[in-house]
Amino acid sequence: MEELEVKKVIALMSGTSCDSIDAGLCEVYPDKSVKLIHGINYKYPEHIRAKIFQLFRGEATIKDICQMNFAIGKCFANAANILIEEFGKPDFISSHGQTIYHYPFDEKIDNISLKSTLQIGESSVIAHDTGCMVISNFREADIAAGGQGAPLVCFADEKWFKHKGKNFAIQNIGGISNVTVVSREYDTFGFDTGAGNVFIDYCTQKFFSKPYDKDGEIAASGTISETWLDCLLQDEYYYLDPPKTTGREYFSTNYIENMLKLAPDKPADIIATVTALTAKTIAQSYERFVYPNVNIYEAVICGGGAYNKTLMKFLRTYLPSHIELKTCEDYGISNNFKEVMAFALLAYCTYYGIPNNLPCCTGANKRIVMGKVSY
């Protein structure tokens, strides 16, 4: 095999909240550690992300994604070139895309599965406006072995958590949360414990004309209906047997709409208590799926939730006492680039041809080199 060198990636990102592509130059060593040497947040222009939203809600026809491919794809470029300007040529781009469906179930048609997942914003686009190889398209390949695609950031949780000797509950909480439990004993593992801010963005939207609750401010201001929440935490994913994942395809604009129904009067209840259930979910995924196997000792939170001290107040009165509440920063990793490091990671490997998913999260049936390349 090649001899591993250092290399320059940068790394492009846009989450199910698809509120920037987040684009950060890294340093991916030989070692598996990667640093962050500067990351921007680039928004959307308004009209695209719009037509993102109408994809995420189904009311899009073929001709709307196959323009929004390029459009995205563009989009990634531009992100790319201002880190491109600034610092120069990486030595490859990785680009995670866009993620507009996934769907991680057997089900089939003809005996022949249709377990897909996909995420546009065309890499060929990415290469040529940028000049440089372009690694992306990363869940289809782990789908193909047999896996749901997803949660693809174990890899990179494992590589940086498993040698500092606890074990470690490593939560992301994006517009879905996920985790990634990385111990002394057992073998990583990873699951998505649910809705992350994708709820909480979107009541704060409707009732206060806010993209995001910042700071958790409004959900401090207003108080938990139990009733509600306790409603909420019915829904059949909550007690479902990992590895799973979820999307917007599940917790959609249908379902935000049709919980409100029951929802408290007040509009600062009702982001007190989807916050809440942001944290009681991820509490009691917890208990179901991570105590009976290891004895957590520290919970690193990491992604945009990281930063709703309101969020992270609940987080702390639902978990166990003896359990530490930290942030990647703790660890010298950005709450707000952890995801694009990972993916410069997985790029990284895939440019050497070593396998980069881990089959005890996503459910594949082998070990296997995930990413396409393009020129």
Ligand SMILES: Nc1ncnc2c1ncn2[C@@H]1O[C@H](COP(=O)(O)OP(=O)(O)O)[C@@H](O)[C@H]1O
The other form holds:
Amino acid sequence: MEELEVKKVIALMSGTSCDSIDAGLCEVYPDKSVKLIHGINYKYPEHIRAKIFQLFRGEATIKDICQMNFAIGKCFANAANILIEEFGKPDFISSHGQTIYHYPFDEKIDNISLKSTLQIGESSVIAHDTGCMVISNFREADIAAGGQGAPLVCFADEKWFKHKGKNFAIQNIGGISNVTVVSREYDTFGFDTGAGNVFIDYCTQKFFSKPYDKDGEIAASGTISETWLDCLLQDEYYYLDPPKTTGREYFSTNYIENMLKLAPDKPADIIATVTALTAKTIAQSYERFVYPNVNIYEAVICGGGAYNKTLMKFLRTYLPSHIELKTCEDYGISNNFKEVMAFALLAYCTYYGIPNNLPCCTGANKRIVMGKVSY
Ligand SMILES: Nc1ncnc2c1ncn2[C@@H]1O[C@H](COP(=O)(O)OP(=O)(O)O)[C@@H](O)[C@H]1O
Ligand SMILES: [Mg+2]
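Having gone through the form predicted alone, I am curious about the other one (the form predicted together with the named molecule); can you provide its structure?
Expanding to the full complex; the earlier chain stays at the top.
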């Protein structure tokens, strides 16, 4: 096998929140550790972002999807070029793309599986506009091998936390929330716990005309409606056994509008309650699917939700008191750029032909090398 070397990688990621294209110049080392040299949060131009939300709502034609694939590719290239101007070209770029649809179900038609996922942001455009090799489209290979194509970050969590010798729940709170359980005794496993910020962002936009509840201030000013919370917690997703992943197709605008039919009157109480819902679904999913197998000593929160102080406070209340609550920043990893660093590592493995999926997290039938290359 080719000898592994340190590689400079620009990784590009935009999650379900669609808040920004996170672009990070990283160094990836042969021991699979990753150092972030510089990261930027590059905002989508306003009308492009509005178009992406149109795709999320299913209000798009095939023409829109075709056009947006190239337009988002341009945006990703622009984000990479900001880093390239300052730091020079990396060895290659890793691009996650923008997920616009995720269908992890075993439904069949003519006995042919419909399980699928779609990340757009044409990598040929990124390669052309940056002059760099681009590794992209990671999730498809895992689905081809019978997996859900998600969660993929578990691979990095295992590399970064397993050797620390403790039992961790690494909890990402992006648009959707996902956990990776890294322990001494058991194989790493992970799943999506439910919504992360999608409900909070939607309701904050609807009732307060702001894109998100900065630092959880609005939630802090409201009161949790326990009856509405109990009702929201009945959703069947929370009871499904892992492996399981979800997205905006399920926790959609329609879903939230239906939720709101039973909501309390005061907007601040709504924000408080949906914030509590994110925290409670995390805590309950540990009770149902984690503690029966693994004793957790520490929960490490990452993603934008780690900045929501009220959400963190609710988590502290709902998690057992012996579990220490930390954020990635306690481990020198930026909450904002952890996924970027994970995708830098995934692309590094693609480059060297090292399997980079974790079947116990995605449900795939074997370990495979995910990712495609554009020159
Ligand atoms: N200071 C903050 N206070 C509260 N919430 C925040 C803050 N910063 C980010 N967020 C939340 O995090 C979200 C972005 O998280 P991110 O991890 O980027 O998710 P995704 O991977 O889905 O893009 C924002 O939409 C917002 O809801
Ligand atoms: Mg984001």
